[in-house]
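The chain below stands alone, shown as structure tokens; this is the form predicted on its own.
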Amino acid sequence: MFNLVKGTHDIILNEADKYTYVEQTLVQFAEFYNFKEFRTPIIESSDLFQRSVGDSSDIVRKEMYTFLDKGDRSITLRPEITAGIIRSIVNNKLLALGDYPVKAYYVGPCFRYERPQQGRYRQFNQFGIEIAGVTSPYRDVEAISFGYFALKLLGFENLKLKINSLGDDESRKNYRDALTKYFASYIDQMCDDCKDRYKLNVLRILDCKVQEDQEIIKNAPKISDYLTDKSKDYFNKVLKSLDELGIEYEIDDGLVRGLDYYSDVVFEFHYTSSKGLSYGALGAGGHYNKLIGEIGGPKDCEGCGLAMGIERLVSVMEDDQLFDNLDDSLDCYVMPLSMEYQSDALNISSSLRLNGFKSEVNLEGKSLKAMFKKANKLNAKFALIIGEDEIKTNSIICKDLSSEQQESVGIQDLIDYLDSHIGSDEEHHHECGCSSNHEGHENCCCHNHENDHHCCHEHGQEHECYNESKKEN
């Protein structure tokens, strides 16, 4: 046995499933606002991280997993994605064209060495937006609504959007210096991280969740009071369209995310589950004004983006049970009743996946009795049933298991036949169509009468195995 490396963990089975369904949702829903994929590498060159996130970051001084390789070439696992989508697009000269905005999402894992926690891990999963190559309040709106109506998406209704404004250049030149003027009667007696952030990015101590620092921080000055009038109408801009959307929101002075390269309009998407946990931020994200001329590009491009971490979605939706309607079951199990039938049913079901039919086969011989628990199991809607006389008559036994109905039905025909009854909301009534005479209603299959003995042919010849898969189902 090998365990686990602290801070990952496996997703498999039915949780495996809720993450594809989430991350689908959130691709679906990309597309429709015209982004495109970018899939980039896990690894980078440090470098890139140490200039675009900063290197008074908590994510670049203590979180990311750096190693040298082999040609002695100092590599970074990627703690955001972010960074790598802007050097794909740079180098691949997307934005020498002049073609703006260049709109790309992703989906893949990242790396940070923090302590573990609820919905947290050292390898997570990410799910982002990027708009590169433009300055306009209403990209970064279009950034945060696509957040905001993505998680409504997936069920969250309660959502509280935090916002700030970082300012321009010149503001955060002022609140930098007044910060650092603040801070020092204080700095002596905060925790060593913040006399590290004191030196590095002063901004960065507003990051700080030691409480006896919260403290002190408290009683900061605030961003707002020395953003540039340029800015205060960016912002304003932004607000206003947020209110034409109908979007709530709550301006917290104190938002500064954890990344250097943001500027402007910086923002959090905040839930609380319905069992009273709190993930912190299901999704953030901001303006950046000098990330793309940092790794390489036009100095006059900016953009947009935002990042949501899968695990975190998961869990709330797990708490909140928003995953209870999702369909985890099987359209058709196929059941062979001998041996010699399972290379008919095999064939069988794959054609019936090439139809887009989510389909299983029994090829291990197993008892009938055993091949309808399964079916059970796999929460199949129908077992097709193949023994000699439908191999004789080219046909198959279609049994709805929840209405318990049956019926025969032509090889050439199952497609069609399927496509009528699955997904339909109706209950499946059918008229019976067989021959025989339905006194004592011993031979008949439809399963229309009272008593019937459920037998699987249309022309009176009785199936004891099938009546014993009534009696023991």
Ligand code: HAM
Contents of the next structure:
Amino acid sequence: MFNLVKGTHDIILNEADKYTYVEQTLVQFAEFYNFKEFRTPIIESSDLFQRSVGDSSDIVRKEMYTFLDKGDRSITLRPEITAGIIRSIVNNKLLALGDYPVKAYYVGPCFRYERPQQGRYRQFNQFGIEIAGVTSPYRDVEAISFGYFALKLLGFENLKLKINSLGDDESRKNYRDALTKYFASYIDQMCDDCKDRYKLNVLRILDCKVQEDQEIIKNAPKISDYLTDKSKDYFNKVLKSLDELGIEYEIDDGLVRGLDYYSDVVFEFHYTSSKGLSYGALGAGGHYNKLIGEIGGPKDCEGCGLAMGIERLVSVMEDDQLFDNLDDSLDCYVMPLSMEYQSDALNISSSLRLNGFKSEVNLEGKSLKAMFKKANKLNAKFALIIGEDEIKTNSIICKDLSSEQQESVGIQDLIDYLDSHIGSDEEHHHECGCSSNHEGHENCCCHNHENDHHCCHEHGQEHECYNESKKEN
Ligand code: HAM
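Can you give me the structure for the form predicted together with this ligand, which would complement the form predicted on its own we have just seen?
Below is the entire complex, every chain and molecule, led by the chain shown above.
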């Protein structure tokens, strides 16, 4: 037996269904915003993160999984995905023609050597978006509103959007000077980390979590007093637009974010579950005015984006029973009455699956009683029983496991039979076209009805959804 590496976790079985559901909902919603998928490597050159996330950040100073490969190159397991996405956009010259913006979304694992605790892992998954080539504050609003409405779509009701402006370069320079002056008389009494931060990037002191330091930080100058008119105007435009979209926010002038690439607007989504638990920020992001240029892209090209922690989303959704509609039932459980009918049972299951019915078959030679037990355990809607008589008459017994009614159905009529019996809500079933029994429109991925924002976790991919017309063809 081997133990899990500290701070990692297996995502398996029903838990994995929840991850898939969350990721697919976010992915499908991102496609409504015309974001395109990017898959970048998990390993990147260490200097990519030193340059972007920043040498003064806790992530680069303490949390990166960095090693030398066999060619003596310094490699890092990505602690976040933004830097890799921008590197990829630059390397692939996607901004070269000034055809702005490039809109990317991504999902995948990240690695940070942090102290594991509630909502904090050493390997965790992020979903995120980046907009490279931002020339209007309303692109920032687009990113924020994407995050806000995506979380609403997943069922998060009492979201708290915290927002702040870090200003442009001039605002931050003035602010840094003010902070340096302010902390000069306190720094000797502060924690060792803050002493380092004072030298590296005084702004990072505002991230300190040490209780005694908090008292000093509380009275430090506020960034809002150092914003240039240009930055103030930018921030106000963003806030006004959020008001217009009905997105509630709270200005938090202590919000500076732990990554060095931000400028102007930064934000975080917070949520407390019904159990009163908070898992930290569910998602966060902001605007970056230098990152693209520093990674080798056009100097004046700005961007913005956000990322969400899938582990945190799943934990809160479990606490608040937001997965209750997740349907893990089977349509059919095919039960051969003896070993000799196993290949017929397999053939029937194959045909059911190709026609869009989620099916399992018993190929373990179990007794009828044991097979019924299994069918119930798997939450099957129908038990399909095949024995000697059925083989002779080219038929199958279909038993509805909720009504306990059963009848013999000719094999050639089986698909039509199941079509008309599975899905107690006929209207939904036909409108949607899926052969699977959806509770309602909202969880179906088909595009032929009004409320198609949600993906169907059962089908995984939209094109795997079999509709009536496909069946007829
Ligand atoms: P971040 O705030 O470092 O930002 O991470 C984004 C989200 O990832 C957090 O809000 C949290 O939900 C999740 N997360 C971070 N660390 C952990 C952890 N150790 N365990 C579990 N979940 C975690 C970024 O990474 C930026 N790249 C976001 C961004 C995109 N900014 C602009 N574009």
